[in-house]
Structures are given as structure tokens and as C-alpha cells.
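One chain comes next, on its own, written as C-alpha cells: the form predicted on its own.
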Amino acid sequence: MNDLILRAEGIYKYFFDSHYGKKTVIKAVNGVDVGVRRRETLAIVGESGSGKTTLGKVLMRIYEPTEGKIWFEGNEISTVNGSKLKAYRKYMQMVFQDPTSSLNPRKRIFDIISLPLKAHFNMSKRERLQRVRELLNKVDLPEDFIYRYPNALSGGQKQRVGIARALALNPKLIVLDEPTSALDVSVQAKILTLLTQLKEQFDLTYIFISHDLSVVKNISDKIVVMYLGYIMESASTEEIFNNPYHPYTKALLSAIPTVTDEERKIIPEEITLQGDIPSPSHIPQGCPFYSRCQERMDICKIKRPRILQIKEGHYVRCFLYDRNGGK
């Protein structure tokens, strides 16, 4: 456990909404245990509404956990606030999904990237200017971008600015929330290459949130598959691609476009999921995936399967492998 830079146990995150006098509980994350090792890339994947972004924001302490504990470098940070939380912010940064909305359109690129430096360090403007130039160089942007506004940049360039801002404080951990989903395919590849280079250069640890397994295939070391706030399967990237167990994981893998014969051999035959992911305010009684699963059994409707280890480092929540378990 000593090599885990971040660990979380029993994480729940509920949102409470009142509409027309009726109170609704939105159960976004439900009892998640997760950990990421130093210099590792952990991918959290799932459809929209699976709870992956909410989990990422809870781990970053952007959202307060409803229940559960979080440790960073062995220190519990679940309840720290104020100056203590600010101190941890230097080591934990986030790159957001939409590069346009995450950058203030009224601020120049210098102001955007240097804001963390201004908040955390007593640096002169000249020192901050030099640091911003260095960061722009690291993300392959010209130095004269310092004087531009975000609306003068392309989507890929804006995302590079977001990455530079996250790097400003020399963090140890970066949460990347769908960092390529708003970009063209050719730009996606360049951003992924850049992230790989930066990880090696700065000894970074990544938590990479995505809905697309093909995006994380070559960048992640471990994959966690989420559905309706629950972890359905987790294992090394190699295991997930070569030996998927959960029907939901197989469905996600089957949606990956294939080009070579080798890819076709490991990708399951196409599985079309019927219907949409249920509302997190009305989670089914039994297995969260019951309504869309093609391999469902009677027990799946009435009991919720527990997550269990079926081989070293490979965990699955499914009655196909746990006939006597459940809650």
C-alpha cells in the first residue's frame, strides 16, 4: 500500500434536489474503493451518467464526499479544509473536459496559467512570466501566446493551455476529465502523445476519465469500469482487453472500431445495449446493470452483486461469477 499516492475507501456522493416541494436523492457514487500508484495511469471509464466525473471531483476534493475516506501520500484528506486543503492543491491538479469553458475568455493566457503561481507562491510578475514561457514550451505552444485570449486559440491549443495551467505548480497527481472528447481525432492523438511525454518527464501520476476504452488503451496501466455509480470491473489494462468478464465491459469493448486482424481477435463481437442508463435517483433494487444486460438471471433482479476478486488484481461485480453472494 505504500506505493499508492492516492487511495479512497467507501466513497459515496449524493446530491439532494428539491423540485416542486419533492426532495430527490441523486446517488452519483456508491461505495467505491479505488487506489492509484505513483507514476501510474488509472483510467476510469463508463457512459455518461456512470459517476466517473463525480468520483474524480470527489478525489480532488472539489466535491465533499457524502461518506468515505481519501488518503493522499498516506495522509487523510477527506475532511481537511481551508489552508490545509490549499496546501494539497499544489500536488493535485485537474484538466477539465471542455477547454473552452474551463478558460476565462476575459483573461490573457499569461493570466490564466500564472493564476496558480500567484495563489500559491510569492513570485514577482517577472518570475511568473518566465515560468509561463517555460510551461508553454513544455506543451508545444509559441511563447507569444502569452498575450492572446482563449477565443484566438483552437480547441487543441486551449487544451494545451489547460494542461500548462495544471503543470504550473509541479503537481504529483493530475486528474484528466475527458481531456480529448471535445477535440478532433487527429488532435486527440497529439494531446495523448503530449500527456505521455509529460508523464515521463515530470514523474506524474494520472487519473484519466473517459467514456471511450480505445482512448485509454495505450495510455493507462489499470482500468476501472463504472456504471451507475458502482465499480463493475477493475483490472490491468492488458487484462481488461484480453480477459473481460463483466457483460458491461464486454459491451464497451465491442464498440471500439477495429482496423487490424489482431485487434479483431481481442475485441468481443458487437453487443448492442438496449435502453439508456437508469437515473441515479432511481437505482434498481438488484444489479445496477440488470435492465440492459443480455446475460441477466433471476437473482440479478432482486439482489445486488458484491465486487470480488476472481484472479490476482482482477475484480468483478457480477452473479455470473458469484452465485452465492450479493446483498
Given for the second form:
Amino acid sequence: MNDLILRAEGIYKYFFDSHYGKKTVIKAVNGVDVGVRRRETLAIVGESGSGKTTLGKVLMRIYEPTEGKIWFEGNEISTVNGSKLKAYRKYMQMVFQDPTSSLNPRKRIFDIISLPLKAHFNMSKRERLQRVRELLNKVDLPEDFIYRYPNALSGGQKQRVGIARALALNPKLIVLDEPTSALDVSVQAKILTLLTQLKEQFDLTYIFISHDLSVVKNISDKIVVMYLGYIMESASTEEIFNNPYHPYTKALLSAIPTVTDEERKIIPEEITLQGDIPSPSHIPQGCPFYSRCQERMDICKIKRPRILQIKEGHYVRCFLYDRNGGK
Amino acid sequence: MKNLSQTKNVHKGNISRALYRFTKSPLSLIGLSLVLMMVFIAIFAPFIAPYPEDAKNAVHFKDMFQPPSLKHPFGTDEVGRDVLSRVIFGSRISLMLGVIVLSIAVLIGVPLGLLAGYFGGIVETIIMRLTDIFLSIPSLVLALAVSAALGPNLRNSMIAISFSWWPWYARLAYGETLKIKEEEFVEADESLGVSRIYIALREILPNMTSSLIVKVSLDLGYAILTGASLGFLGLGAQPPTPEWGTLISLGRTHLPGMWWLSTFPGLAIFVTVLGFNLLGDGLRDFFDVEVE
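So that was the form predicted on its own. Now I'd like the form predicted together with the partner chain, please.
Up next: the whole complex, starting with the chain shown before.
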């Protein structure tokens, strides 16, 4: 337990919205427990609307959790604010989904990457220039990019700048929020390779948020599958790919395109999910996945299944494997 | 939502393209020339005006009420002063009024709107409801009331107009801030531990400058028009200040016989407002932004 770099227990995140007097509560994250070991990559997987990005931002303390506790290296950070929170920012960084929107279009690359240095250290401009050059080298960008504006860069290059910015403070943990989903497939592979190299080089821990299991397959050690803010299944990457239990995980796996026979052996037969993910402001009473589940039973409509360990390190939230849970 | 970096920015690469677009639009160029002409006239008024002393209290009773002629192209007024000289000096007052009013409006409105948009909560409620209250009163009526209460003169009319003008900038800055706040770089800055004041001033504010420039250039004409309206109604600059609205008001009693007394100051207002409007439209295309 003590090599967990980040641990979160019972995380809830609700957004309250009031529209013309009609109040709605968006339940984005509902009681999530996660832990990440040092130098490990934890993948959080789910469709859009599954609450995975919100969870990432809560863990990063961009959002304050509605309920629940977060520990970073044993120190509780769920409610810290101001200068204390700022101190933790040094250790935890984030790479954002949209490389274009995550860089201020009015700033040069130098200003963008050196902003965290300016915020945290009393460095001279010369020192910062030196550091920014170093960081650009680390992410394989030419040094003369420092005077360019983000507009002059391609999507992949922008994402490299985003990664360089996250590395600037020498963090221990980086939350990667779909870092490749806005990029072309060929660029995606390069960014993933870069991320793997950087992880080795700087002893980083990653939380990798993605909607795509195939992206996560080679990079993650552990996978958490989320649906409507609930963890549906969590296990090691191997377990998820070889022994998926939850119908939702199976459906996600079947959505991965296959090429070789070997791949087809692993990927279950095609299960097409019907309909869309329900709105997080109207979560179904029973199992969140009830409306789209292929193997639903009567109990699933009435009662919400609990999350259960069915093997060492393999947790599933489904009545198929929890016959007593309904009693 | 539109992506900022795709629509809003005129950087090195795009600037020549935007400039090209600007120069290809004859109306923008006309607007620019009119504005430049008025600025030139205002700066060099003492050298351009044929009778600079007529801008003040000069009296030449033997020349009174002369129709336009070569000697006095815009005619003379009831005490024999050259109307052309007075209109030329009037450009100084009108342009100064426009610039000062909008500077005050921007300096008050933009910080308030930024504060309300970025910090939200109770700050937002207080500032924006106050703005709504101001906007619910017709701006000319509000300016009239303030000017009448303070006592009619040029300085007070500027204060009065600024008083009714800042809410538009608060609202513009508020809307822009809400839009820019959604961009991921603001969240990125927060996650980097950058202070909120820095984010508001150095990260969000620069992204709304183009919208502000366009709105200011469009508003300059209207501010001048409002200043002239106050002058016309006797609640702005007082005679013998050669303010255009005041000149029209004084000439009105001699209409239609001495038509030149009101017509030429009116034309000056028309040309200036037209110039700023055309320029503002051109700048809007140049920066490719939408204002209101």
C-alpha cells in the first residue's frame, strides 16, 4: 500500500446547474476508489460522458471533489488550497486533450513553457531560456520553436509543447487526458512512444485517460473501466484483455478493430452497443449500464450492483458475478 | 464554440492576409481616410483654420451672417466669426470627447466584466446585475440626467457619457471572458499553479483585445454623436466653445435663412461618425471577430 503515489477514496463529483429555476445535478463521478503505484501507468477508460476526464481533473485538484479524499504520497490533498495546493502542483501535472485549445494562442512557445517556471521559481530569463531549450530537446522539438506562436505548429507539435510544459516542473505524476485523441494515427504512435521514453527517463507515474482500449493496451499496467461515473471493472491490463468479466468491458473490447488472427483470438465477438450513454443528470436507478447491457437481468433494473473483488486485483461491478448481492 | 486560435488571431502569418483583405475593401479604406483626415485636422487646427481667433470670443460685427463665399467658405455667424474655423476647432473637442469617454468606459467596464466572468459567484451577480440596471436606462436619458445634475459643461458631459457607456464594455468583457475561460489553456494555467490574477490579466485579457479594438472604433462615432446631442440640447459644451452640437443648436434659431450655421457642423458630425463606422466595420473583418 505504501508505494501508492496517489490514492483516492470515495470520490464524488457533482456539478450543480440551475437553468431558469430548474435545478439539475450532474453526477459526473460517483464514489470512485483508485490508487496508482509509483512508476506505474493507470489507464482510465470509458466513453465520452463516463466521467473519466472529470475524475482526472479531480485527482489533479483542478476541481474540488464534492466528497471523498485524495492522498498524494500519503498527504491528504482533497481540500488544500492556496499556497499549499500550489506546492503540490509541482509534483502533479496534466496534459490536455485538445493541443490547440490548451496553448494560449497569444503567447510564444517560450512564454507558454516557461510560465510554470515563472510561477514557481525565481529564475532569470536566461535560466528559463536554458530550461525551455532543454525541455524542447526532451520532446524532440527544434530549439528555434521558442519564438513561434502555437498557430505555426502542427497538432502533434503542439501536443509535444503541452508535454514539455507538463515536464517543466519535474513532476512525479502526470495525468494524460486523451493526449492522442485529437491527433492523426501516425502522430498518435509517435506521441505514445515519446511518452513511454519520458516515463523511463524521468521515473514518471502516468494516469492515462482514454476512450480507446487499443491505445491503452501497450502503455498501461492497470485499467479502470468507467461508465456514468462508476467503476465497472478494474484489473491489470493483461486481465482486462484476456479475462474481461463485465459486459461493458467486453463491448469496449469488441469495438477494437482487428487485423490478425491472433488479435481476433483475444478480442471477443462483436457486440454493438445500442443507443447512447444515459445523461449523468438522470442516472438509472439500478445498474448504470442496464439500458444497454446484453446480459441484463431483472435485478439489474432495481438494484445497483456493488463492486466486488473476484480475483486478486480484479474488481467487477455486475450481478452476473455477484449472485448474493441482490439479496 | 469557436476555437480562439482559429478565428481570433492575427499573427505574423495571417497579418498580411488580413491586411490584404482590409485594403481590398474600399469602404474600410474610405473610413480610414476620413478618420485620418479628421485626426489631421484636429491636430493642425491652428494652422489649417483661416481665422484661428474666431474659435473663441472674437467679434467682427461688420461680417455677421455672411453666406458662404471664397473668404468664408462656410459663411459667418451672428457675431461675424468664420464658421469654417469654428468647425475645424470643433473637431478637436469631438475627437477628444470620444477618446476620453471610451477610455473611461474601457477602464471601468473591462476590469469589471473580466472580474465577473472569471471569478463568478457573488462577484458576478453583483457586477452584472448592476450593469443590467445601467443598461435598462436609455443611455442618452442617463447622460442627460447626469450632465444636468453635475452642471452643463464639456467636462461634465464627458463624465455623463462615460457613466452611461461603461456597462457595454463590462458586458463585452464578461462575454469574452466566459468564452475564453472555457479554453483548456486556462485550466492548464490553473493546474500549473499560476495565480488567478495573472491568468485574468495576462492570459485572458490579451485574447479579447481584438474584440475591444473593433468595439471601440465602432463606438467612437456614437460617443461623438452623443456628445453632440448633449451639446445640442444645451447640456454639453457651452458657447462660445465651438462644439459641433452646440454650433447646430445656436444656428437652429436662424434656420432656414442662415442655413450654413447648422449645416456645416452637421456635415462634420456626419463625416466623422461615418468614418469611424466604416473603419470599425473594416477592423471587424480584419480581426475576424464578432461584436454583439
